[in-house]
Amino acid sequence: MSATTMADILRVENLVVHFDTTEGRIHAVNGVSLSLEPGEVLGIVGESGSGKSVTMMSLLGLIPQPPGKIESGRALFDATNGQGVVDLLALDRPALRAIRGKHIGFIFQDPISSLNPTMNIGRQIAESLMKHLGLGEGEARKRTVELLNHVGIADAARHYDSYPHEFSGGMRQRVMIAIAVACRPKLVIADEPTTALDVTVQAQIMDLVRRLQRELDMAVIWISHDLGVVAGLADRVAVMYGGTIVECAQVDQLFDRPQHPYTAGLLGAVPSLLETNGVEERPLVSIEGSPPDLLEELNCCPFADRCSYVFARCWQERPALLSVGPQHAVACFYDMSAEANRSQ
């Protein structure tokens, strides 16, 4: 590590990926620029093929090179409490590997494919613990049930020898939780861990998360293509279009305020728990047109082909991500905030 210091935990510097198919370049990440804070939880949304899960596992070395290629970029890294900070995009994959597991815990979105058939839950979560931590056989097994007990599987000593496929879909996503939290990483990353769940385990899933990032003093960024999944559990949301960050804000700001297009028409497909004599307050908005061909390289504002608000510099040209207040920038030409004080 280097004798470098900052104060985010993470911190990713205009990284641009692509992957070169048989059917031309797909520019899959476009420049993305974020920061995380220790303890904080940052919310990533967008529809699919934004490039959410694909700037996320570029960061780790999951995305296959080929066809991939991280084409420039930094992500500093600070596990040591300021002590030092290492680029994770400049670490061969020993390094990476060293990192991953230790020090960053990721938690993927289909459990059944992420873990390993043939191999019973208890050794999958120990094996992590026995190579990251250096602990023995026995007290591996001890820690694993622990933890199971922690992420809320019942009669878990029991459970260490179960298999995958004995595991509901709720209780297979608990073991994911335990193996990316065992050595109590600083960071987080959940890609849609709640998508295949249906909505009551899906909250209990978001429940667990939020109580052991408290517990274990975790920043954590949470992958969803869902706003209301988000609404209850970041501190702050970077919505994500087109393999770039259009909007990041505080999540009240960004519910009450929104300052892009594309987020306002997310905002308004969310349905309204408020009815009045058993009719909707507001009718649901969807957002015409479809996400950019990302063969084509990105030259102009994403979103113009959808916007309502576009005019001729959204073609001309792509926005960057400017400061439009206290922690809330937005990557847009048209003034939102003019607009909504011109109607009032």
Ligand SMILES: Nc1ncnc2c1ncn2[C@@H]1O[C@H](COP(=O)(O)OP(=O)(O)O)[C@@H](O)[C@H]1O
The other form holds:
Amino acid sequence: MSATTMADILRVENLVVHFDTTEGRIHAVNGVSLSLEPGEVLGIVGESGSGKSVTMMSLLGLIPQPPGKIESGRALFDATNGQGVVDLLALDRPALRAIRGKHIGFIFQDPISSLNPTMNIGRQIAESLMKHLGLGEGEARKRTVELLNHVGIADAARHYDSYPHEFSGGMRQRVMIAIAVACRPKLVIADEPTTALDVTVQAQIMDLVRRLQRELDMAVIWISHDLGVVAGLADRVAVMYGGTIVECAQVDQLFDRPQHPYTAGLLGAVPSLLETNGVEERPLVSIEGSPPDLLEELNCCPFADRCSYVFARCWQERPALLSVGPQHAVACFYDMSAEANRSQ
Ligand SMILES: Nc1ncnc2c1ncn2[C@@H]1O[C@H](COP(=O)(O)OP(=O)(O)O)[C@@H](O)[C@H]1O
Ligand SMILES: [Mg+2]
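Please could you give me the other form, the form predicted in complex with the named molecule, since above is the form predicted alone?
Up next: the whole complex, starting with the chain shown before.
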């Protein structure tokens, strides 16, 4: 496949992942497809347990196998111009390790468990530069200090020798971001990177990622359970539910005209109010009922038992994610747009 080229930097097709546990098989990811253009920011939102992390960990080769198993799917990634396309799911461990950190940066929720507690932070960044870019020790140190400055760590030369525990949560996350962007990757995956931080620091980290994304022209996948966070960052948003993507659209489109009852529920919208006035005023509401039992294999709509628009077909087959307009796809048998038009 190496000669193939594609316009997307990443194209995930029909990813299916399960875990075999003592309680039975957990169907964590049930046919996720998504794509990302170079330089684009894709937000992925969904409740806890909807399969966001498992999807991303699968791409990075970080699923523990067993108990996990990537049942099927492809994840075509265009590493760098000219090198052609690889299927991340088909690569062996060394090949993935070479891509991870170099061509795909990643930032997780909990930097303390991702950073090595026994190594000073300068060294942790410098090692990545030496490993992936072949820099010598002096050059890597110089670049590391620049990077620390760049991610907003004041007095970087002094902090080079600090250990992770000497830093606040926000500072540690800045270090993780420095590591993630050190090799100027074309794709960064950020999995709830601000969830553990207080609101002020959260905003600073979001600003930092947004600035770096523009400066380095990176594509970013930003995962959050908070639609508000994603709205401020993303060009496009994918909504996950029960291990599938139920809707994906440009951010304005998603907020103004949600087409899936679950998205509408998340937004606190009712169909007759689909013509709304913007993003800021929308309260997030909780939806009655509980998420689907992932121990059961999904052959109906995963949202059927919580949906106010449910009808017979929703219980009989699983809706596919289909295009309903430019850059807008939805997995639902009910036509919300028809309803919105009728009520105008
Ligand atoms: N190592 C694992 N072993 C068993 N089940 C797992 C494992 N990792 C994730 N899961 C299950 O997969 C489902 C999806 O999890 P996850 O992707 O972490 O959700 P999210 O990131 O959306 O909160 C959950 O039911 C979770 O319990
Ligand atoms: Mg998660």
